[in-house]
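The chain below stands alone and is given in structure tokens; this is the form predicted alone.
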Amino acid sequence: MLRGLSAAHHQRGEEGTKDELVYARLFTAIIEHRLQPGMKLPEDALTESFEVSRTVIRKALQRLALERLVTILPKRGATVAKPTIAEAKNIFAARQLIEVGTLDQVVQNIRPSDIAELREIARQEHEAQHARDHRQAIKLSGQFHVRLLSIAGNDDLTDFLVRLVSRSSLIIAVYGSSWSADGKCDSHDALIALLEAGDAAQAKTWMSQHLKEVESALDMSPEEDSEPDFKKIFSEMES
């Protein structure tokens, strides 16, 4: 009996271990842009390509639709997410009220070993812009504000920003950014000179525009209307 229950759970943990590889490796290739928003992202294929049972691909794609990266329809199988303008919108304005927020707490509890961490981050991150490797370099700016946030000692904010540091990462994808492509976003040095005086004030003040520079540098202008102007295409094939 024991030896049967011990198999058993045994086998449950090996199971739990591919539902992480497949929801990490899914996880990873949006956030880095490997699959594109839009993309099908079909059953069989998955489950082919990580060699593994639909049900741990099925529990992978419900946990990404959880957390808004994928988008499934009933008959239509999952896709990976694409924004929509006003849902941009909204998740720059999320990450005002935190990350400006929490600024006061940030330089209240930070320590010379967060300023080591966030300077290296800054430092792969300035080595990935020079090298022209947008995709690296879009991460580390996550992992920069992920972990400057982290330091507030609030894990329910810092969780909450992961998802929005990775949905960003999706509208990035899909409304582009000349400010992230052409090389230049800030490597966040000014920051981490502000947060080593001790100067919050200047810190909240440098963070609200670096997260409207990135959002204004984001093509997010009205798509035009998928109906043709009929009148103005033949009033011009008359003249």
Second form
Number of protein chains: 2
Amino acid sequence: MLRGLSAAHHQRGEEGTKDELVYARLFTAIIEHRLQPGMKLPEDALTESFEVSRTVIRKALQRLALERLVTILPKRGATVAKPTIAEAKNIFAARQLIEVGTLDQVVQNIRPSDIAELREIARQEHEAQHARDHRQAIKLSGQFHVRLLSIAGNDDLTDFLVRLVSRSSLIIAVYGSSWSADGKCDSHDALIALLEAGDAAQAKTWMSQHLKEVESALDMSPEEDSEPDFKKIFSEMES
Amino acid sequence: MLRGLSAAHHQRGEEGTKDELVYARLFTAIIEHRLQPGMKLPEDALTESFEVSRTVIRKALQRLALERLVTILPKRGATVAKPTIAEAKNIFAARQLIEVGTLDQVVQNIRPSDIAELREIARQEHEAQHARDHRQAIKLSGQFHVRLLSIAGNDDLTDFLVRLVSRSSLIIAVYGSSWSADGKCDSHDALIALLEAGDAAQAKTWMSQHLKEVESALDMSPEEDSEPDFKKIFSEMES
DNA sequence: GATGGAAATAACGTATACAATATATAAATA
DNA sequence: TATTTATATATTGTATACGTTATTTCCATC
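Please give the other form, namely the form predicted together with the DNA, since only the form predicted alone has been shown so far.
First the chain shown before, then all remaining chains and molecules of the complex.
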């Protein structure tokens, strides 16, 4: 079973080192919106929190940066990444391609135990939604999508989706003002039924629709808070 | 223009640090088969080659490890990654999904200048093939695929493909015993013609076929050199 | 009061030292 | 001679120190 959402397949024996723990803690904190996009992540402060040296902190931050969950600017340190609207669209487009495109294989490979696991995740999802625990709900929703794709049996695609889903979580943090856990209570259940029936075609249209809905629930109106675009402002002025 | 095959989009201002140079040199050496799969990459030895401290070397190696071009085993150091047959199949399956699935968008976005650039890469590819320069030919072939996908305008997918293509290069190093630059001299040209004609459907079938051909040109017979599978050996014995 | 610049402070990039662990070598035993 | 065990060596994991660069603070000036 996947621990949290964390990277799908570690290299043999990658556990046991301190940076793994730091990485995992930071990863979870970001995914769960405990650390919000734009927040600074100074190495010294983290050093004190985790009681390890900067060497270890830096390794974890660099990994998160490669996964685009944090942004590192030279000599200016790390911050929690803040996806732009363009990035958000790319990420959902990529998810469409991957998640819809692999469903044939998923339907072909799926076993009863897989369905049971998916149902269990969906159940926990309902639980979190009813408890209004957005953090947990978002995390579990992501787990569902990742677990589903893992059935296709392609570790590389699964790994890629883990990153896309992680970043989706950041996107929700930035643009999900109107994010509601309602209206999606039984959403994943419908898919499970289709999978159980072996109806790949309908599962694909369902998934495509689902991702579209998630995306359009976001408020991606032209960004306001970002730095004012003087070039545009002045080009729009007459005289 | 993409510098070599190197990662498609760097974070703003990621240049200028030493580890970038080390990373780029190692990346290129691996892609070009100057460092072959399985080769050890001891930190001290690299320290002397690059005349930087282990800190810098380690950062570069860790990045390459996350991109799966090198394998790091705890306390045992880094080696150039040696993709298994299963990995190879996953990588080509992922490439099919991504490269075929984005061609509609590519055809929709493509501009004359893009076509010109693709033609230029194809030309250099021919040149390298005629000169029997396999290293350069493989590298340019990868560049072609990446440049093509970049037209779709999805940086995340492009980035993912960069990694898949890099690893494809490793796969060729391991399983491409019968690799011949012949018979593919005009292969990419045919695609360019289809793109220019705006024929997305045919471009897709072409691409699918092309990737299949590349894959089946590999010799992925059951691996021999790997560690002896005692379980299998003894279960096959009678008495 | 607002602006510009210089000093002070804080944060990061890199090198290096030491500790912990794996590998290799050599000795000992069967 | 083959196998095992103990020691030595080599290599990686982590901490820390120092130099460099960005940011902040403060003061002079307009």
